[in-house]
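There is one chain below, alone, in structure tokens, taken in the form predicted alone.
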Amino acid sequence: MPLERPADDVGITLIEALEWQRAYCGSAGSPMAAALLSALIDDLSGPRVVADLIADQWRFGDLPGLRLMSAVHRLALERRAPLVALHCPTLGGSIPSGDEALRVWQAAVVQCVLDHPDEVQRGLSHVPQTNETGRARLLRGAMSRLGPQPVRLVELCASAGLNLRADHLPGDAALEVGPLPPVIERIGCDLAPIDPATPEGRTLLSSYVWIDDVERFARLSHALDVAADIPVNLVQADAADFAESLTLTPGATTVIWHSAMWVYLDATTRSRILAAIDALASKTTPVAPLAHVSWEWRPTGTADGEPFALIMRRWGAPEADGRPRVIARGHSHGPGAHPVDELLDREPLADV
């Protein structure tokens, strides 16, 4: 059965959130992360000492266990929770062999939460900013759908513009059905932009990749690597106002792309941004063609670890009527999607 998530906007308590993200990480095979944050239920079902630390209510979509997953591995990687680092994964350490080992690492999750509150406070104010990397294959997927004319290549809520340069990260065979088209232009928004030449923007990339997950870690050295070469212009700017912003190029298929990011946005916010699309389409020519490509939650129909959608709508191309297409389902990091082909009556991201 598919994971039971509660809507965006319920309030949820910590334990609740917390006890919801420790089964998802664990569906998602990373044991290490669930026991991160067993650590941190066990002990506001029992001693509580962090409880006066974090506060117990909150919207599920904010999503506090991503939060206090990046808070931890951020100290572990700054080498300030030397305990917890020698048995992240994704700095050279080893899984805790045994069930002793594994209570000794976890006090020393909790410990670390309590011996670092104003990072956690810190961590807990920002809005998570994953841009997992691997969903760059997801983008060139439905790239390779576009036909052979320059693309504009749009993100909202980009974070540090990563997946923006998705022509050069590494791809899917099964996902692409033809060659990339070339991009002539990389444009993202975010309302805190994150710089990936700098020290302090790269492990924050970094700590919001989960602890265990080494691959991910791997494709984000990658892309940083990657992103030192490509430039990108990365605005300042709320999503919906962007998107109003948004023109149109003659000669270009203008792209707009999201991946993971709708979950954190109010319902004002999402029914802007449709709108902003939907008035943008309404411009279209044969010469001036739009896409909107999402990589997003959609939990109805959809099988246990695979409830994310990518779907493209497309306007002023030949036979494209905006009607939504699902080309491919999966995990939400991306790796492992398989393609699929539904047309869809009405936009979901409408509907969530």
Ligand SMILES: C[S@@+](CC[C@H](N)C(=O)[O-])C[C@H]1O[C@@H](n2cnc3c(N)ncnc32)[C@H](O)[C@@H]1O
Second form
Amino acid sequence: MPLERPADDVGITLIEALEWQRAYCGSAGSPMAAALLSALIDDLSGPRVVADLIADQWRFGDLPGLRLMSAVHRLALERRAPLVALHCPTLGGSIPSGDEALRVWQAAVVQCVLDHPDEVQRGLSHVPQTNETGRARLLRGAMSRLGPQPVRLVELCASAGLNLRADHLPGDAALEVGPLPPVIERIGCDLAPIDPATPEGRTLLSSYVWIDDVERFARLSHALDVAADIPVNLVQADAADFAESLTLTPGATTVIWHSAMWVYLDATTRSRILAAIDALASKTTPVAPLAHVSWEWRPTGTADGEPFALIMRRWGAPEADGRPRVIARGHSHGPGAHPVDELLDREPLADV
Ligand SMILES: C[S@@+](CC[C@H](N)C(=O)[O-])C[C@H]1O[C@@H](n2cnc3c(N)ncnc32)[C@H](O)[C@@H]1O
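Having seen the form predicted alone, the form predicted in complex with the ligand:
So here's everything in the complex, that chain up top.
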């Protein structure tokens, strides 16, 4: 399957989904994550000992490859799959040297799935909850364009809400055009909010980092420490319900932010969120402005290898006309994103 993202409601087989995820991990510089997926692909193409444990048909947007990687990583993090953990770079392990060592490790991956069917099922049924704080640099880039008025940060599908602390997380000078406004409120929702202060929350969040991405692992560890000092108000709610409950606050810019979540939503939820934002936009004034900032997969045209776009729409503030402006492009996780300036005619999320 080519790396271009298929329409996200496309029904695909497990092997197709895993092959897509393997190509994506390979192209993103994660050979061990790709090798983990190869272990499962090779089994499903040959002995098929794990075939009965994993459903064969998936919607593309379910990303079963990500779910399986996380289930195996979690077992390694909990030291319940010691042979897998041995070569996990996120646990200080070294990449197997040579084909034979790699084959032994891949056999351990398959064995780990066989040994822990309940945990694997739990992982497969769990919507991926990566909370990637590399994306905070995109939100910061957008916030740096808002001027000095205080900001209320609102995040849809926030996972553990780590990016609601964006102003306390590392930024990228290339993406920021001025000082960040002060943040006076931080609120968010998720269907299954994670408490980053608990060991379970920390393990779950860590499991969604790809097993050889030590840079992301370190970034997450830092963000978890920051989260302990900066409280947020995170509620368990569907994103559309939550968006429909939002109001504006005079004296502050309300910033509605979301990242890497659109693909998980059904068409009705997407339409309701966009309609809720339009309804709020119609109530804005110069003292109660609104910004909608998203870092999501572009609907088409990933051939240049930069599938994500940072798009901002603004209402209420001087010269804000609600038109979507692409202000950065890059890879899903955030680092390496670069600024662009492209005015669009319509909100591309309406087409995804
Ligand atoms: C891949 S994570 C992204 C988390 C975060 N936005 C980030 O960029 O790090 C997607 C999140 O969306 C949440 N989610 C999916 N559908 C949702 C819905 N309808 N309402 C609220 N949260 C939802 C999941 O629980 C998960 O935490």
